[in-house]
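As structure tokens, one chain now follows by itself in the form predicted alone.
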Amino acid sequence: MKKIIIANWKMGLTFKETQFLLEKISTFEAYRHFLIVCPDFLNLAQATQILKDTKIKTGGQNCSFHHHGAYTGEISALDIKAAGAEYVIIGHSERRRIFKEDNSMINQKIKIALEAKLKPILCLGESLLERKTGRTRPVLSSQLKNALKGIKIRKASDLLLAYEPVWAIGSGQPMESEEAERMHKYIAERAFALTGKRLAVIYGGSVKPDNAHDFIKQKNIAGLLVGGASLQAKSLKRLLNI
């Protein structure tokens, strides 16, 4: 079954390294899954141009909660769309933790992204403390409810959900795939109750080619959000053919 692989390159590559990797993946031939590449903003328009003759889509790693104005250093969703992207990651755990983005801000960003005709990739996840104190499900439910407040989704493909347990990101210790499957089912059910749409839920958190199959084979896991393992063409190609 075809799944969604989202390559979040973060700030992992230089400008020239990004161009080199884009050129490499543009030569990929037949592969099993659907790929969305999210480079840094400086490379977004270039990525769309290099990949224009492929089936690979592009996305931004974040967007402003305003379309325009005096917001130094921010990136408008309208400009992300103009650069040729179709998707944008919103609410990534690093944005929540490092840049103190709360659910209200994330909610506004989703609205702005949808207005710009982008498809948001909404990230959700619990911390290690929340996990240890048995609050995983209430935390995820609250994140979903607040992030989607007042938002109407026309069709299920207009919004993706990415479950990324914060304690697993970059730790080398992913969640057990069977537990991830249960959590994805729960998130999908809660999202359906809120939106009336059966939204795809993908997994992120220390995913690499050696463990990706354990997640891909699960019924309720619609794909993978991949960080470090997507920074090399060989590794990314393996993920696309699992």
Contents of the next structure:
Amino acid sequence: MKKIIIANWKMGLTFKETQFLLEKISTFEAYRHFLIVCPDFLNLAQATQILKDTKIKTGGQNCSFHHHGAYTGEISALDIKAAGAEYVIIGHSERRRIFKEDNSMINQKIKIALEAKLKPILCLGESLLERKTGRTRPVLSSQLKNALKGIKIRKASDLLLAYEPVWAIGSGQPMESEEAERMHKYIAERAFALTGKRLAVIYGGSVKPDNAHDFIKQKNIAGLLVGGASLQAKSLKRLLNI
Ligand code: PGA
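Can you return the structure of this protein in the form predicted together with 2-phosphoglycolic acid rather than the form predicted alone?
Below, the chain from earlier opens the complete complex, with every other chain and molecule after it.
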């Protein structure tokens, strides 16, 4: 079954390396899954150009919680859309932890992204401490509820959810795939209760070509959000054909 693979390049490549990788993936021949590439903002408009004759879509890694104004260093969702992107990652744990984004800011960003006609990829995930103290489900439920407060989702495809246990990101220790399946089912049910829509939930956190199949064979896992393993053409190609 066709799944969604999102390549989150973070700040993992130089300007030149990004251009090189984009040129490479634009030549990928038939592959199984649906690819969304999220380069850094400097490369976003050009990425959309380079990939325009392919089925590959692009996304921003973040957006401002305002459309325009005196917000030095911020990027407007309207401009991300104008650059040709269809998606935007919101609430990644690195944004929450390092840049102190809270649930109300994330809620505002989701609203702004939807107004700009972008499809948000809303990231959720528990920390190791929250996991160890048995708070995973309440934490996920509250992240979801707060992020979606006052938001009406018209079509299920307008919003994607990404479940990324914080402790699994970049650690080389993914969640065990059967547990991930149970968590995805839980998140999908909570999301249905809140929005009335069957939203796709994808998994992220130390996905590699060697473990990707364990996740995508699961019924409730609609795809993968991949950081480190999406930075080389060879491993990205493998992920697309798993
Ligand atoms: P990782 O990152 O694949 O390098 O663990 C995933 C993410 O942060 O989206």
